[in-house]
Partner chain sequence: MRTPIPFRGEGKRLLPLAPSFLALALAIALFLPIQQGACAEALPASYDYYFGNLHSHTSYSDGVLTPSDAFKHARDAARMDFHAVTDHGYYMQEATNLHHWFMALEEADRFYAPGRFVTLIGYEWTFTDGHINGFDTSRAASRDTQRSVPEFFEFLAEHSGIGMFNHPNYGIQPNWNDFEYSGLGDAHISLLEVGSGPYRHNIRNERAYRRALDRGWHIGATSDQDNHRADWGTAAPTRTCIIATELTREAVLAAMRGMHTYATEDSNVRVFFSSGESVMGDEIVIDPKALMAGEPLEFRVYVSDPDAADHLELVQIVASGGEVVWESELGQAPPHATGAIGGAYETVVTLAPRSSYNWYYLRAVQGDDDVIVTSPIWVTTGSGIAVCDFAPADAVVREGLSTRVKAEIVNRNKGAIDRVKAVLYETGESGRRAVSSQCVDLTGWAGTDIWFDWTPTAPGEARLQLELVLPGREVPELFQAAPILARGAGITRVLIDEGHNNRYSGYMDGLIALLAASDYSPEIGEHAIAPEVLAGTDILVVNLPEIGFALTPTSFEQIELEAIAGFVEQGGSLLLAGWSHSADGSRTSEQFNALLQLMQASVRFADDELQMDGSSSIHVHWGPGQGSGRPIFASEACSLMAAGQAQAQAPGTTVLARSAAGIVFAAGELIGSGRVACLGAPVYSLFDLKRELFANSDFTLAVMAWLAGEEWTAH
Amino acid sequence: MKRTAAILLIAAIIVTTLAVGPSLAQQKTTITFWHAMGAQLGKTIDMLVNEFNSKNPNVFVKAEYQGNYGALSQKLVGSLVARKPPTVAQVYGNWAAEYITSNELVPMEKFVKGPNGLSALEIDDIWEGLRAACVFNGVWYTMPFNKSVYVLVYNETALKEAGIAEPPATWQELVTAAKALTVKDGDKIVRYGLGLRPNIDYFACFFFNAGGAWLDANGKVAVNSPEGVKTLQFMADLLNKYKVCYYVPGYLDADFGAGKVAMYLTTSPGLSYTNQSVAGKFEWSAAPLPYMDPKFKSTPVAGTDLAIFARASEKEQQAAWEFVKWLVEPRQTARWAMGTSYIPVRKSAMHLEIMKQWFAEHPREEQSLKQLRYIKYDPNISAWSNIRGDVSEAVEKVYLGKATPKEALDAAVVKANARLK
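In the form predicted on its own, let's see this chain only.
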């Protein structure tokens, strides 16, 4: 009799377990995270996602690599048309601006200010410039994630050989250094002092450091301001008047490593490619961008933010917030920076022992962080992607001698402001 009772008890437990098991499994909320981080960046993403999943039994993040940013953008648009977007994704500010007009994003401040949100100290711990770039019409919509700033890369060996003790800090010092670093073999230049690219990003590196601003007080594109004209004239003079630089449409790290150019501009993640190209052939380092005047010291910020999509259920949105919140905690953003050379989005991350040790071993990486108080960012307007093309076209026209800086920028402003209507 006792044996029969025991068997019945075991059977009851098995039945109960089978009944409860699926219920417990159903409590795990699965969310999709679309990103454009390949190679080493993707490995770091996967490492962090796997760790989050292991520490959060009620949430499962399915990270899905979508290809480069262009592919990610196309797939996001397609998913919105099909009404099946991911739960969370990387987005540029101008993408987010377009999604917001269609009510496709949930404001991040809903979660930041919610019961499981961030304290005032935690909010202040996010770099102000990065935080401000996530605000659209006074509403905090996205969270800064893979952010980078521009730096000046220079051939330290060549600089010392030229008798220059420090990298150039001002525009005038940049001209002086570029002249000293330009090497000729007869009439042929075998090494240029500086390399440029014909795009809005390189223009921005000089424009902001001349006191320029993308938009005027009325919200109109204002690259043809006196600061803009002065900037483009300076860049043209480096090419045509001083003859100390050349320009290429692509990246310059290979030319730098080959000794064809002694200085160029790149983003903080680009430093790893610089190191690969140099491959120990000479000493090199990085420095903050040169400025026209110390009061204009600044750097453009690049990279994407994280957005949570409105078509997700409330449960999925909360799970997505758990992931986003965890991802930008000091320790995670520090490890993200160490694995990718992007900048940590939290100030306190720089005081962690793991980051201090990282900087001690990688002193060049610290140069990026010296500029975090001087961040300038692109306007959060949906037309900005096309406007970038208008300004880049103006820059190249001047490089080619097809227009003066004023003519080229005036034409760009007409096109750009027509896009804002």
Second form
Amino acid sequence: MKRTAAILLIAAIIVTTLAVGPSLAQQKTTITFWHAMGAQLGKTIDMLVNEFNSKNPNVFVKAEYQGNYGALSQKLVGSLVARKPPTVAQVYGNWAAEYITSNELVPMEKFVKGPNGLSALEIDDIWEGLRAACVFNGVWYTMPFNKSVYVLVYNETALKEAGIAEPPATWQELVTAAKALTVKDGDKIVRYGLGLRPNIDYFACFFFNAGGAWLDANGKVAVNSPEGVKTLQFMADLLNKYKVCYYVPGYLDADFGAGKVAMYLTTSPGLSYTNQSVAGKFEWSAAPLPYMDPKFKSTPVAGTDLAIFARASEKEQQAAWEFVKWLVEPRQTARWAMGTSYIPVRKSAMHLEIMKQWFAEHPREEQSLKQLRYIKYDPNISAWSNIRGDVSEAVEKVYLGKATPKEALDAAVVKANARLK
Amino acid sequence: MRTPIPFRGEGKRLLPLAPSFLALALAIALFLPIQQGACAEALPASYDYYFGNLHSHTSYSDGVLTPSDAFKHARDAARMDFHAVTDHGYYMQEATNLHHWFMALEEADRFYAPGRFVTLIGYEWTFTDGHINGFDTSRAASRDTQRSVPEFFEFLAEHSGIGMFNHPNYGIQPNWNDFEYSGLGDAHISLLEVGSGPYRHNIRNERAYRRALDRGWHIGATSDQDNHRADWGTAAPTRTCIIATELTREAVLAAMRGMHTYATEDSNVRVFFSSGESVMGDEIVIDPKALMAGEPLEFRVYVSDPDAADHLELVQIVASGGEVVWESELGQAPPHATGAIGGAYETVVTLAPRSSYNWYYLRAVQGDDDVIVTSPIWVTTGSGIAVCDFAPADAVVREGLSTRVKAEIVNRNKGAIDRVKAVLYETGESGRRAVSSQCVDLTGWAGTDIWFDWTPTAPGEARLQLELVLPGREVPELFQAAPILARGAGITRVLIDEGHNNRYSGYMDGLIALLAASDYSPEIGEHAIAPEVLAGTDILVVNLPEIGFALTPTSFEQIELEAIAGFVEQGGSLLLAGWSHSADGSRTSEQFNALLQLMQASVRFADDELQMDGSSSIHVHWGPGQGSGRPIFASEACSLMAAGQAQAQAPGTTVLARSAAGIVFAAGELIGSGRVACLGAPVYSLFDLKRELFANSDFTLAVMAWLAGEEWTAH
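The structure above corresponds to the form predicted on its own; please give the structure of the form predicted together with its partner chain next.
Complete assembly follows, chain above in first position.
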């Protein structure tokens, strides 16, 4: 008797499973999310994705780390060729520009203005500069996600020892401070005032602050403008004329922590690395980027946006939008910012109690946000990733003493404009 | 039978040769016919040559496909004996892709075939100072976990790993603060990429290799491909060759630790460099007395290529300081001189060590320009002391004028050595004389700088020696500086102004080197110009100051202009170099023209810009016929004109150079007892002198010679 009952029970379970199983599976939409966030950043992504998955029984987000941005780009291109792109991915503006030309992205506008979209107030709550960078030919295509701005990191202890009360705000003050902070032992420089990297991003930090613009009125690359030449000359002078600057192709936080450089530029997420490297050895802080003239005060914005791919089914696209929308809600963007030091993309996130408390504990992080009104971004044109290479090459050439700023930038402009044809 | 183990410093690296292999190989050598040319007998019998690659990537970091694909390709397509996959460490961290590290190890085990193909998994520690590959550790290091060079060295030490300095190119990375010595690092870094990919033709890093050796590092030579595409081993014929007892992982790793390697751009050339029982990678310890007595050592040189087309052009032995101390005679054309394909070039070279710390490596060049560089053989007195950068700090040293001489003493021993007596000697035909002496404490496992004052007593070649008396060692350690050319007291002295935010401040190193090599004594001036500053000067060089913010004044005071005018009036020479006019007023010829007016010169700088095809980079012609020969390169230049009239030759001046359109670019004028040369732009910045197609160096020297009182011969 007992045995019969057991068999009946098992049969009932099987029948129930068969009946219920497929219908559950039909309801749940799985979407893939490709990202390039390793280490601590990856952990924060996983934390948010897990939370989303547990709160949304109908959607399952599969977050997949693809390596660094180079690897992500390579894999995205490969997936598009193979017609198997993810549903959502982190993309740079110029990648998006390229995908848009071949209709691979669904405009974010479709969802934002759809029935489950964002209100006018919510749209306005996203920082204008970040939103503007997501618009391509007048259409809103992507959603700002992991955005950062550059700041000047400085060794507060060393600055005080040198008798300088405030971090440098202008280029003149930057040179003066860098000179005062450069320490020699015999013929060896044991501490450089400033650390820089010879690439377009560091160039941009100075170029925008000298009033430079990447493109002229006709949409041509105009980085060899007097502002461009002046900027590159200034960067080279820090190295060769004033001899106060240390330049390396790699990351500078470890050198800063080791006391080899007293100031350097980094993006906001770099601050957590800085903190690890300094490890309490001295006081340090961050300040807005120095400018040539107050009217040019600005900072480049770096980082990627989220894109939804057109090859996904309507259902997957809607599920992806659900996820994207949730990620940039004030509470999530605040937690994202706290876990990674990226900037929160929503203004209202700043008013959340958790964010206020966090800024109170991490005053340096707030420095980035002071600059949010002055952000400048790269042109959203598909040729830009290659043009970035052209400008970086010019910067590197000048650093290595292979060309004058004018020659190097003239050559970069010829190359860059050929790519626009 | 057991091969004696040569001295190896801290005893970190070399494993003794396995006696069984020695015996077996000896038996083969004695009783079996040799299959391939004369190669086999050149090696001590226990060794063989294995060719492979120690640096590559897959999709486990930023490359493509998997380690399995890499090993398959390296084995089947490239036909290499060993291959290492070394993905970036920061890709293999916890919670992200740590599993890739273990997958890679498993894949390597699947492809490992002892005796046929050795697979290795390492990682690239990608860091600011330079990238380092790590091998033979149970997990990968990354810049996120080992956040400084010392931390990475500690990681290697903790895991008894092997390190390799990757692509040590000065144009790519700062090379670990220019190979600043670290004893802990040296104990575990065994190799350096003398050749590095990923390009079709490898990048040669011999300069960095020599620098690292000079600074005391014990490292061997490799040539690797750094593949990021599916071309593991086929991207180029470059290979790392390992001399090992057998083709097993253990033997390959032992050879890497022992630096029994060479870097080759040819895929199968066999090279062997030895002295007695020591082979490349070994250290030979000699008696300090033998060094004093100048007793020589014999080095055996062996090069052989199985391919008939790969004939040998040149063989050299390169020693400390990068000096070529022996070279095969040209035309000797080994190894096929005998006509025997597969024949070998073999010779014995006798060299006498000069210092207590010497390194020697073999360098061979084939007819197709393939270069082969071996690991060094060190010859030392066993004190663990090396000396580098032993030279005067000034570019030019002059008879009767004191100069500072620097030497970095590298203490390769872990413990500090206190109270070392350092004596500087000047040697000559009549023996040697002590210049000065001091006591110095040497930090353990690091370098210590010392400085001496020295005044050359006569013009000509001077030789300096540094003697270090170490406590407890009977015979002093001896180190030689490269010969120094002391100039006569009457040499022409050139002062280059950098005290006024001058154009190209910080870019005058090329001019200084050019003048120093051409019998001038150049110097940078960073102070205000005054008669007493000019008293020790024959030629003053002033590039146009830029007005604006700077840490120095950006224009001249009237009193400075008067001092310059007085200097020229009394026979001094002046070189003024301009800059094209800028609309914002930061570059103006106003002060230069005021100075010229003060001197009553007839030449003036124009506020314009010389252009060529719309570009501010122009070609300027000089010399006989003004258009023949190589032009001068100039950028952002202005033209010259006569006082009161635009773009015409000023009366009483000599035109030194003209633009392609015939506009005056450079002119010279005699004023009082002195001479003034005006140039539309400095054509001697570091940028300008690097342009090989242009005659900027020749023109600069011609102008200097004219300023020094010679005739303008080029006109």
